[in-house]
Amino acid sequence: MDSTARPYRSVLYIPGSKERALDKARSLPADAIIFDLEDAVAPDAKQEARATLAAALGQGGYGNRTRIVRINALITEWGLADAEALRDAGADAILLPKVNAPSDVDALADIVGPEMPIWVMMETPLAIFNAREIAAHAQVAGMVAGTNDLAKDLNCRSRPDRLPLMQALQTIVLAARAVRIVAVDGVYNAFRDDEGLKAECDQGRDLGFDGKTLIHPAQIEVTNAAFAPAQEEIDLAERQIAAYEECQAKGEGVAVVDGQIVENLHVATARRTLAKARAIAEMEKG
């Protein structure tokens, strides 16, 4: 799968078990939505936010948004029951925490049948050092980092640039593009810190993510503005493909635009740009 294919810069988490934020959500400007039926819901809560889930994706309204549902794992008390219960209620992909390896992944497929894509988060010390043969599983559509399962576990501080984090969050994006699925990062826990949200998000895009996920509706425009194509690296593609191509046409093989060269490698990447700026417009439009 192709990540490039549809824009997921802002992936949004909603509780399972409030009808209000279901609601609500048919209209926010999110890329993509993560129905959780884990964190979000506490243990007596499950089984009714199991049912309200179910009714409110029947009932539809979330229009072009990637609706993705987070369930409880599989070694708890609740997860194969939403897996069961939510495999045919209209999800575009089901979400399983706590993957260690693929064989996590192999049991929800056998529950949810090999038509259903498969996310995985990305939360423990051995789901990084497994992320090379978790993405490369078959039904494996989108890698997210779980940030703050790693931290507790990695016992690492807390810091802005996030570097004790590093060579997980590199993992997980080197292991999504071998096999060109979905990347996304984090959360950023504090929602009212536009400025700090940004820089992460600056960060996330800077690595290579897809996009952020968030925790509340607020983020949502500071982080589509920082993972959508500026207008500045729009014209500037238009103008290394149209240069490229010129010099093409005169049968040589590399051109030259603001003083660099520009191969066809950075064709390629030019391409992918303009690409993402019009699947984000044909988002917006929907």
Second form
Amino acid sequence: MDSTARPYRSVLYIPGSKERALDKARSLPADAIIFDLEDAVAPDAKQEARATLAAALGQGGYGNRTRIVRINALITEWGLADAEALRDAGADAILLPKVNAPSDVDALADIVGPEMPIWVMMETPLAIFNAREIAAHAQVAGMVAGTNDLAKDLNCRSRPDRLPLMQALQTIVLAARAVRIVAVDGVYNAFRDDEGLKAECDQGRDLGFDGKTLIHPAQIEVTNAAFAPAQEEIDLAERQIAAYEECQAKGEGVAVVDGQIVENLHVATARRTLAKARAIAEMEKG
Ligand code: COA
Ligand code: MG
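Mind pulling up the form predicted in complex with coenzyme A next to the form predicted alone we just looked at?
Below: every chain and molecule of the assembly, starting with the one above.
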């Protein structure tokens, strides 16, 4: 799953137990959905959620949104049954929580087979130390920052600038980028605070994340806008490409746009910006 091939701006968690939310998601403009069997579902509701979710996926109607199922960790009493019940339910990927090492991914791969893309929650200190090896696992296609769990394990404080989480967040982006897989930022808990959400989205985008995980539909619009190339970025990319091509035609290797140099690497970034804008337009056409 190359992160330029399709957008992962907004990745919405939906409790697998909530039929109403599962239905509502069919019309929400999220790029991807995480159908959750883990923390959004109470222990007593786990078994029923499995069946409710499998039925919803079977019914379909999720259009071109990427469908990701988050199962319970395999060390819990529910994980194995989740994986067995959902592996053929029509999901595009299975998301494994509490991953510590590549061997955790192997254990899931043994159950779901070699074809199913696996996404991993990066939410334990060990996962951050092992990020490079986890990302390099052949079946891993995406990484999701589990910032609430990380904050719990680190015993750090919640701050608007997320300084205590910065090393972990940047390690996730580095590991994902090293092997060109998707990296999605953690959730913003205050789901009625659009301004705070926007600031955290901008920070995640600045860091290099492809998008952000969300807990409520009200967060989608802000997030989609924050992770899409802005019109000024698109305009600049087009001008950079045009200026560079003009220079090349004259046998020169460096162009200047708005007082800044443009070399082949800047052109690669500009082309990626345009490809992303096209992928978003394609997605929004439905
Ligand atoms: N996905 C899809 N639909 C959702 C949704 C979600 N994550 N969260 C809320 N909705 C729907 C509700 O079903 C409701 O639909 P309706 O108007 O048709 O009844 C509508 O959006 C408005 O919901 P609202 O009343 O504002 O929220 P709530 O009080 O019902 O729920 C939460 C708030 C936080 C409990 C709920 O959003 C939620 O469970 N989010 C997911 C939490 C989660 O997945 N956590 C694990 C990962 S961190
Ligand atoms: Mg978690």
